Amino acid sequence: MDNSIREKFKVLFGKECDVYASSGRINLIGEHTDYNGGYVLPGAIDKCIMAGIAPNGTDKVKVFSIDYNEYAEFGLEEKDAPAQQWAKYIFGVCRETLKRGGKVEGFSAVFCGNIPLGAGLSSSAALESTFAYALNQIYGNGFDLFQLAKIGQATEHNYCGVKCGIMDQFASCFGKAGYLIRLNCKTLEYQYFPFSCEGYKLVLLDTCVKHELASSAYNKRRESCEKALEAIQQRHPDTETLSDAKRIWLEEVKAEIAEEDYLRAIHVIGEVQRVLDLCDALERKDFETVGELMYQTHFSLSRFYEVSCEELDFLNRVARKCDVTGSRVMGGGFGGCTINLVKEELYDQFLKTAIDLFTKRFGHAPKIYEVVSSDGARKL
């Protein structure tokens, strides 16, 4: 990508362009803990988007996208917002930046990228980061890590209607190689954990799927989170997010509230407990144990907060039969994937059936992404 993207800057621009790159994220276990307070850990992934970029002298963006072979001009004021979804983004990054009483002037830019679209490995926050740091380097601006990925939330929120939490941005910019970030999202306190992975591989199995309910079952879900924590907080009222709270707390005033929001509240507490017990097993590279918690993080998100479907818990499934180590669906939910940890030796295997069965039961492959852990923004 790197040699194509400084060729087509060349033909485009006539000059020569610095090239920034940020990575996609997984995350291996921590779901729907980050809007209750808990943690979540994420790890930036050797998929990436890469950009060129180069002042231009002017008071314009000039942006070309090698993927969707669209160009994009626009001005750095409020009223200059582009048209096209993609070149928002990078707009957001840009009136963002400037917000925060950061420096940006025209520059023109090439960009590219290999995260699969739509499979939960969240293009759009490398997107952001890529160009959060490229300006921030290029400006001397000054900013941390932290501001630039609050920067790319901040787009997600204002410029592009996704009321997003910060673990996304916080993997593309935090990420190091070799290492998983626990991150508190209430505190925004992190710690790096080992994540080697000698003798496995990281694959994930992308069902190409997303239910339609997504977006308002997401909302039910909030909803039912707060709820259950507005219960809790009548008895033990220091009690701040959900995270916070003790399974007994729950069991309490289990009976004065809905039964739906007794088992989304179950899963969450539960999760907060599971993220902490894997990360010991990953202090002691125990990964047996690490697939244990990964199997029950995906039993709790399809039975307790109902948001895996037929194709995830068929996948979940194939790999239990397979004896691979660890196996769950990853984001959301309603569809996309499973991430799972697998031997080496059991690998080809395991695709071949998971491929095999999947086509034979839903008449579609699984897309098949390996993933190795990498660094997150950079100059390259």
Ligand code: ADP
Second form
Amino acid sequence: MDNSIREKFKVLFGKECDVYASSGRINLIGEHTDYNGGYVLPGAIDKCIMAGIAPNGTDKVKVFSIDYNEYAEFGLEEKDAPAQQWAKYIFGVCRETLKRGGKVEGFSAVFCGNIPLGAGLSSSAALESTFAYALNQIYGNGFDLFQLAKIGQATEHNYCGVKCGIMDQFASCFGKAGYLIRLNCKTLEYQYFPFSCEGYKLVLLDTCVKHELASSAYNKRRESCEKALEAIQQRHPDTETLSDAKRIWLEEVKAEIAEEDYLRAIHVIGEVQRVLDLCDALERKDFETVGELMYQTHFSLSRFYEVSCEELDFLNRVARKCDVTGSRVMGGGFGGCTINLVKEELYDQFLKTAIDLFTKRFGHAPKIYEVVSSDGARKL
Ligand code: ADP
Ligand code: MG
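Having seen the form predicted on its own, I'd like the form predicted in complex with the ligand now, please.
Starting with the chain above, the whole complex follows.
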């Protein structure tokens, strides 16, 4: 990928460039915990955005997207926002860098990627992180990785209309090959955990469906969590977030809150503990326990948080039948992917069975993305 970028850059701009990259991400466990002040456990993967970049001595940014075969040119002031969606991410990163007192001047760039778009692997965060990291290096701005992640997050908020949390940009910037990163979404403390799963493969099965309810249901879930937390705070005033609550505290208020809110809180409180247990299991290289916790998370998301759907539950059941070590819905739910931890010797048979059965049942095949733990933002 980087050679074709260098060549294309030379053809378009007549000179050499430096090449930077940043990765998409998975989240092994810790779902719907971020906005409840809990843990997530993401890691960078071997699918990335790659960009050749060099200053061009003008006050314009000149960018070519190989994948869209489109060119965009824009200035660096707030009024200069480009029309193309993909260019807004790059413009946003420039603007957020400038807002924080960093230097950015005109540059030329050529970029492409191999992260499937909108599949829950955060291609947008990879795009932001690539440019945030590159501009930081090129102009010697001295921002740390956290600041670069926040530049990406603010880009989504202020230039792309997506009010996302910090996990995607965090994983894309901080990712390291062979590690997952446990991030405490309340304190932003983080810790690396070894994830060298020899003998296993990680694979995502994309249902290719997105059910309509997703965004209204998401807001309702957040409200339920707030109501459960408020009830708990009546008795335990020091509880800052739902993730800080103990399960017995939830039982104390069960009669005072709606059944629905109670079920949502069961998921969140259980999920926080599962992340901790899974990290312990990773340190012991106990992948059977890792996998079992993934299945528990799926059950919890399906029955208590109620964000699964027929297609996802179907793939989860197929995984169980095929003796897949761990499987669960990844991301917000109501469609998207399952993430599966599979023994190498069962891998081919699992994929074949899943594709056959899913196609028979739903009339189209799931998409398959095999992923390997990799580095995050970097210069090549
Ligand atoms: P995701 O879940 O993958 O982050 P988003 O909808 O948030 O999905 O971001 C996808 C958008 O990011 C695309 O519509 C495009 O604007 C931009 N993008 C991602 N990858 C590329 C790429 N390889 N080339 C150009 N733009 C890209
Ligand atoms: Mg995105």
